[in-house]
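Read the single chain below, which is given as structure tokens and is the form predicted on its own.
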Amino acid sequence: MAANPGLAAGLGLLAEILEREKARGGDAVPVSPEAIETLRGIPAVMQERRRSLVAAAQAAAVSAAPVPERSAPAVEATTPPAPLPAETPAVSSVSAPAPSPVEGAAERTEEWRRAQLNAIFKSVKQAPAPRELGTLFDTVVFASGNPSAEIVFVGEAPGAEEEKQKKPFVGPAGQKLEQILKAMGLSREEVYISNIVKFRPKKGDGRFQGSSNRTPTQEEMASCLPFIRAEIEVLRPRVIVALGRTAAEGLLEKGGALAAFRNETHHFADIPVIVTYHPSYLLRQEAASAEEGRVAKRQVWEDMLRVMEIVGLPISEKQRRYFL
């Protein structure tokens, strides 16, 4: 979908006088009132902007994924479900409606979350909105873990390692997110990890980009947000966790700063939602100093503690005390 002309054409003027009046030396530009109602008005067209994407976007779908057939209540199973295969992620898609929801619980199986992810990600394959941007990638990296799982963290879009993977979060982020997820006394395979964004988005035309990666638009997380959308209708998770501020603003459909965002416990479909900062943030704490590394840690565990409470976690006075 391309980017509405008139308005950059308007930033790129813009741009223009601002360099030209800074390479003089001027530090001030004399603005008409007409001008300036101008530029105020360019926050509502951009958030009309991203409004016209999510709905083109869920126009388009012209199939839902199938709902199987009802069944006879199937016996809990005794040991947890095994993690997706990364070679068959599971993401839905801008240009496919979110499934249609199943009427009790009984009929949610594993076999079933499966085939719905699956779907979904077969179907954000062709997705046009995100592709027409012309900013991202073509590869397509979806979400990895277990279907059936409580947990759900959320990032905001995958990196070179990820892309060459296909997989989120299997880089250094990667890594300090298992710390913390073995922690919590949990594994990788006993939650769910996706992106908003399902591309790695591109720095310039990518040509020269190597192992660079840049933070996704709002109008990029726009276009694939029918996918989580999709993927939360069919995991229903008792909670989510959104990796850092992008995502969080991402899901949320609003700005704001992340220490805000941490204040109170968010929505995302009626799903308690919790935001905490990145996993690379924690990463360049720690190698900015022992102190900063820590604070930042325990920041993180706070949040996670919330998380634990959520989902009816044991939690032990040494985990209450971690990083204190």
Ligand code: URA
The other form holds:
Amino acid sequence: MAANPGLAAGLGLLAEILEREKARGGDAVPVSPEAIETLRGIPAVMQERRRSLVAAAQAAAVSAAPVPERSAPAVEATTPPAPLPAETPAVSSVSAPAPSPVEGAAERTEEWRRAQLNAIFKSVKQAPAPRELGTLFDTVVFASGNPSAEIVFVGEAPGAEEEKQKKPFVGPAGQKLEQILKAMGLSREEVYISNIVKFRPKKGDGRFQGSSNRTPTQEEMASCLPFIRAEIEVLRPRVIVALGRTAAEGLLEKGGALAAFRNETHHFADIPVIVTYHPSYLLRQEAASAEEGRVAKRQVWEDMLRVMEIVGLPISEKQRRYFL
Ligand code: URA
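Go ahead and give the structure of the form predicted together with uracil, now that the form predicted on its own is out.
Below is the entire complex, every chain and molecule, led by the chain shown above.
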């Protein structure tokens, strides 16, 4: 085994316990001095694990998508929407050789992008690193949307519904994301939607999991990071939106609270990253109370206005004053 499923499962459990405590309104958890010592030792172990996983995954995955330096602005936002296929034989170039590298922006055609993405998709299907963890289901949930999109949304990992449809963000969180896009004047076919982890995380051995989901671990994200990196290199969007703390931590490879992430400007491969709340968080806040839902929605909307400004999307007075 290239990884330590026990450690991953333990951390997953710890995160679940803390989230449950938080949901119950707790802001303090009693911890023994021994437990604190053990927790202090975890970052070093995780760091080492992450290094070896990234090295293994990089060796196996990204050779599929060689991308030259960007020499011109991103493709026009008006590029006709062309959804990427899910994991079906419709992906005609899955078995075709990857196209040769291109020199300039003019050659980064939609066809070239599509072929590159299909090559990455194929490399996910063959990648050993995420599978060796033994903590993820087998079905690949890749990405959907416009390969020429200027805005890329990145979530954490697919859930039960996404696994069933082999498409990211198609469950309740996906419906919330579509509402956000609509408020921005966009549809999901005009943007690119992906996840860091390309497989649904298992709870235990997954046998009795039903439709419940769990947050991916750092190890799981590290094992899949080369894929999202390669996707972003193919798209070269104007802005990346990290949906939620877990996605932000995975993408930016650093820990932190979501409020702190939101207050800073981040970059991934020189592309600005806006961190906002995960759509599931919005759903939870809305369920808690109308006011909490409104506060969370307003914060997400502020972040989306920044995204619209970055890509130069028109912002109407109504949109600008949405929550005022
Ligand atoms: N949550 C995510 O982060 N990704 C999905 O695809 C669905 C829910």
